[in-house]
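Presented below, as structure tokens, is a lone chain in the form predicted on its own.
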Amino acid sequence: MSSHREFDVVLWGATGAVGRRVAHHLATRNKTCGLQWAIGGRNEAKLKAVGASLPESAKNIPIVIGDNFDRASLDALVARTRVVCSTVGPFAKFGSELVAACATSGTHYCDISGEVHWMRRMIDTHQAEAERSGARIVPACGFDSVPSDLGVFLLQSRAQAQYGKVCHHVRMRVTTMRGGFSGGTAASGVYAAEQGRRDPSISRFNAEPYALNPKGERSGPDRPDKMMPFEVKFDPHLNGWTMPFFMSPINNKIVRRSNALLNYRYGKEFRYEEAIFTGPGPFGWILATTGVLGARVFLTAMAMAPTRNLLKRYVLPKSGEGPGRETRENSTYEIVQLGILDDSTSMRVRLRGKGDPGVESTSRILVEAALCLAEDGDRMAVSGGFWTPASAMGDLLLSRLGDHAGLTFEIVNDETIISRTSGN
């Protein structure tokens, strides 16, 4: 890739709910970075409106126009920048040509995709080309799946440093979560449901625990992933009840792929799972049971066209919509990664995030991933190809998230976690 490109970063999809927040945070961060960046999309009028809403330092932000389905326009766009940062979902519908263009031109790329069947297709189609061009392609750089991926990365690094070995089993528990989600996230969920009905192989693929691992590395001790099994379990390590976490089938696969790409730094027998912690005692059980029932009803409604259309029309946020400012900025989340070593010694990483996870925190995380690709490339141990956040950026991204994205990662002692989830 040429080092003399016009832009360091192009934000693609700046007019959506997440894209607007990414533009704002990128403008704020760039006051100290001093990079050349631009916003892009297909609607010039909407892009100008986004530019007008940015801080004074970015009022004259350049605008680049392209079409998600016009490869020529995308080839011209990516040839002008070192990094593309994309928020345009559903990625299986709108993102394929952009990834192809980046892989060909040697342009680094990151996004907030959680669409694992699409990621697999992109890897299989463009891995060799990305290796040749030097393009680092890093999907899943939002709340899905950076906290999960880097939480395990940090936990295993500390375990190795302290005990000389890694944790053979890690359990992630969401202990607090408040916030909302964007129209783009809703559209991705709807699109995935519709595609899954048309193509049952997608559902079978999503259940495969090692589906994102490299060829020949798709077996291991973990059981199949299920989107929402009817399971309420007692967690003796936290002394409370858990229910399934709806994003775990995505995060699980990213963490397992990281392990494989890191030459099995976590071990060949490494196991990983996620759940929501609802608290101890009868109240925790009631919350878990109620949550599972509610999720079952929602997924059943999404699976049937008539009720799915009603949800789209009356319940789910529309394209470009997202949680209001108060929800975005005042929400929080906390997760705990509990690692078990082979002698039953346990370690914990606690991650706390500021801002609602689906929009505000995701936007900040994506900005730091894009800046990491733009500024820290010569410090990365990997070259071209498809990577996970942990395998590509690891400690470099961890440091950025703590300094600039409102995330704190800390090793904590064996303590009783008494907080519980509170909404989504």
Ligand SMILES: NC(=O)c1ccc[n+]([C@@H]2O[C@H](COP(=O)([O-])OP(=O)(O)OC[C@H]3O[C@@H](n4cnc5c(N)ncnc54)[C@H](OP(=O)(O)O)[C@@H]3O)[C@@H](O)[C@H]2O)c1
Contents of the next structure:
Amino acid sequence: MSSHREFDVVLWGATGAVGRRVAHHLATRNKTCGLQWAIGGRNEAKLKAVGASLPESAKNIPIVIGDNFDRASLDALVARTRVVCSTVGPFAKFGSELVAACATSGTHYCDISGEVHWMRRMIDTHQAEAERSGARIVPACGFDSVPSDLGVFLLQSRAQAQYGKVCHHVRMRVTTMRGGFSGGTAASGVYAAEQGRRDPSISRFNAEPYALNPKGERSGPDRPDKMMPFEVKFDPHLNGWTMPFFMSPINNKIVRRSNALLNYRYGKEFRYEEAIFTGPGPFGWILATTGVLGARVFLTAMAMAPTRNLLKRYVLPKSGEGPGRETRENSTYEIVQLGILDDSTSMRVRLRGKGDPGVESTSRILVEAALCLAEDGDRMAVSGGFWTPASAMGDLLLSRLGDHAGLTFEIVNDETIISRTSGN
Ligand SMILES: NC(=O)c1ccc[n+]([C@@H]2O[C@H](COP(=O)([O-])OP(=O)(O)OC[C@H]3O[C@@H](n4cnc5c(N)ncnc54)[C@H](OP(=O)(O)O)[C@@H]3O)[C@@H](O)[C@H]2O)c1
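Other form of same protein, the form predicted together with the ligand, not the form predicted on its own:
What follows is the entire complex, opening with the chain shown before.
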């Protein structure tokens, strides 16, 4: 890739609910980074309004116009920048040509996709081209799946340093989660439901635990990821109740792919799973049971066209909409990852995030991933190809998240846990 491109980073999709927050955080961060960056998308008037809303230092931000369905405009875009940071989703609907353009031109790329069947298609179609061009392509750089992926990465590094071995089994538990979700997330859910009805192979694929692993490495000890899981389970390790975490089928596969791409640093027998922890005793059970019932009603409504259309029309946020400022900024989340070592010694990492996970925290995480690709390339161990956040950016991204994205990762004692959950 030519190092003499006009921009270091182009934020693509800057007018969306997440894109606007990414633009704001990039503008703030760039006061100290001093990179050349631009915002881009398909609507010039909306992009100008985003530019005008940015802090003074970025008021005259350059604007790049293009459309995800117009390949020539995407080729022109990727030729101008070293990194594309995309929030244009649903990615399975809009994202393919942009990834293709980046892979061909050697332009690094990160996004906040969570659509694993689309990621698989992109890897299979463009891996060779990305290796040739040197483009580092890193999907899933939002709340899905950076906290899960980097939490395990940190836990295993510490286990190796402290005990000289790794955890053969890691359980992730969401212990607190408050916030909202945006129109694009709703659209991705609707799009996935519609695609799934048309093509049942997508659901079968999504259940495959190692679906994102490289070819020839798609087996291991983990059982299939259930796409509509409704179990309430007692977790003896935490002495409390759990319900399924709706993002786990995505995060699980990213974490397992990281293990494979890191040459099985976590071991070939490594197992990983996620759930929401609702607490001990009858109250924990009631929370888990009502949460599961709510999920069942929602997913059933999403699976049927008439109720899905009603939800789209009257309930779900529209494109560009998301949680209000107070929810975005005052929400928090906490996850705990419990690692079991061979001899039953255990370790725990606790991750706390500031800002609602769906928009605010996601946008801050994505900014750090884009800056990491733009600034830390010389220090990365990997070259062109499709990567996970942990396998491409590992420790580099971990320290950025702690310093700039409101995330704290701590190794904690077994006794320090577990606060309590709020499942909204
Ligand atoms: N990984 C995570 O944790 C996470 C968290 C939140 C969201 N997400 C995902 O992020 C994506 C975006 O979410 P969002 O709520 O920000 O969505 P949104 O508000 O609907 O924004 C979508 C953006 O895409 C642009 N766009 C749409 N069609 C385009 C086209 N043909 N060419 C160029 N740009 C186009 C829109 O531009 P206009 O303004 O011109 O329409 C807008 O900027 C979704 O896929 C969502 O699932 C992931």
